[in-house]
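Starting off, we have a lone chain in the form predicted alone, written out as structure tokens.
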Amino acid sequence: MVDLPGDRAVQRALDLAKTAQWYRRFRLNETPGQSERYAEWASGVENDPEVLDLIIGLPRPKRQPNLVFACARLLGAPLAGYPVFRRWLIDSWPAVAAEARVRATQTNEPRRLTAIMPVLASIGPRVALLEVGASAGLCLYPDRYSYDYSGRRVDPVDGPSSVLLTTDSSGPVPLPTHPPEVVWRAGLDLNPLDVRNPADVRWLETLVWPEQAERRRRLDAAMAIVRRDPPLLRGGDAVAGLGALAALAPVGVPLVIVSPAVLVYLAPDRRAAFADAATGLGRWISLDGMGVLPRVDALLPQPPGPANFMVSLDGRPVARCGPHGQTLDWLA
């Protein structure tokens, strides 16, 4: 089939429109209350044909607002208003684009465990834990952190942790006395990060949005815990590498596979293949936005708001939550 110039023009127009919509959704759904700077940058980009034209030169998964902004900051972009940022971005675009092509967001937010820990506890007091899209593995330590669910506190068996994960919770959240014990922990990621590597630490810290000082402190405290007892981290594909890593889990305790906010990066057919593989190997906890897992969405009594993610166990929804665990609404 011949690729005609008119076809390329139509495709370019579609790419520009879709990318502008992506930055608009990011601004409206993810930045409120989180980052005024990123909200301003996203607003600028969505209405800037010249910058959008640069961004659509990247492979589609690499056009993500958080990735583009983080790569720019890693390379020294000024934390200034959009006109200043725009000039810097256009001048520095070749370097930003090269960085974006080899990077992934890998947001390693332990606060997401506020949504995952109660589900883990419902499975058993002792579990083997395997996380897909593990980044540096900070979400593999639910038993080492403390939690606060709108005033209801849950601490590790050996006492309060230096990491306190808070969430604004509602509904009948089934809280245990203590987090379940994790007897084996392992992570799978295309590019695992090591909290003992200064370059990896710098990237993790850059992924924290500009105004999120509390999140930065939480990240640093969690990395200190992980450094004392690093997890098993393997590089590999979410579907192809899952079985081999799961085979290393000890027998006699439930194997729980968690996929927090990672399946959106897989093609729809790969998501379905992953869901089938995960439920065939053990119990499966996922945290996803609407549209990522249609089979889960179809079981909801009502759809969540645009700022909500769904927590599911073995493909059945159990709660709504914020994308970084900042809210939790347990389903009755």
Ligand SMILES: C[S@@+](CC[C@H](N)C(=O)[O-])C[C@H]1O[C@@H](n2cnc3c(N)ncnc32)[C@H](O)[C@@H]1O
Contents of the next structure:
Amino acid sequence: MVDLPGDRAVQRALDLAKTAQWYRRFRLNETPGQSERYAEWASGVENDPEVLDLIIGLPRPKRQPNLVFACARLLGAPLAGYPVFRRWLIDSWPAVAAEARVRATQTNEPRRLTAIMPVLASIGPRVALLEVGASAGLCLYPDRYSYDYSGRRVDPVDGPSSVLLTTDSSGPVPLPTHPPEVVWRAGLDLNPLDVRNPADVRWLETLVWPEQAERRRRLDAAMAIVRRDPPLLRGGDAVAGLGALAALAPVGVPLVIVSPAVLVYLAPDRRAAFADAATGLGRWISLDGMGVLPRVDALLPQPPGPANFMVSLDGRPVARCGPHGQTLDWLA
Ligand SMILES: C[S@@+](CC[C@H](N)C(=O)[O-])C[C@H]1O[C@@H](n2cnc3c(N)ncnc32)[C@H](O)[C@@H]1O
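Having displayed the form predicted alone, please output the structure of the form predicted together with the named molecule.
Time for the whole complex; same chain goes first.
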């Protein structure tokens, strides 16, 4: 088929509108209470045809607001109001675009364990843990962190941790006395990050949004714990690499496969293939935004808001939570 100039103009107009919409959704759904700076930048981009035109030059997945802003900050974008930021972004676009092309958002958020740890404990006091989309593996250490569920505290067997994961919880969260013991831990990721590598650490820190000093402190403290006893991390795809890594797990303890905030990056048919593979190998805990696993969403008693995530065990919803584990609403 011949690609006519008129078709290209229509495609460009569509791309501009979709990208503006993406920045708008990001501003409305993700930034409130999290980052006024990102909210302002997103609002600026949404209404800035010149900047949108640069962004649509990137492959679709790389136009993600979080990725573009993080790459800009990595390269020294001033944490200033939109007019100053946009000037810098336009001047520095070739470098920002090159960075975005080789990177992906790999935000590693141990606070998501507030939602995962009680499910893990319901499986057994000792587990083998395999995380898919592990980033630097910080979510592989549920046994090394302390937790606070709206005033109810859970500490590791050997006492309070230097990392306290807090969540605003409701509903009958089944809390254990201590987090379960992880007898084996391993992570799979397209691009594993290493907490001993300063460049990886810098990227992980940049992925924390500008005003989130507490999150940044938590990240640094969790990285210190992981650095003392780094996990087994393998490079590979969620579906293609799962079986080989699972085969290394010890026998005699339940193997639990966790997939927090990763399935959204897989095409829908590959999410289904992953679900089949994970449930065939062991128990499967996932934490996903609404719409990522429609068959699981459909089992929720009432439709949740767009900013909600869902925790599920073996394809059945057990709780709703904030995207970073900051809230937890256990289903009765
Ligand atoms: C948003 S991060 C989540 C990291 C971690 N699970 C957490 O919750 O803190 C998503 C991770 O999934 C990885 N990823 C994306 N697509 C993947 C795939 N097809 N196979 C394996 N890992 C993938 C990315 O490299 C990234 O590190």
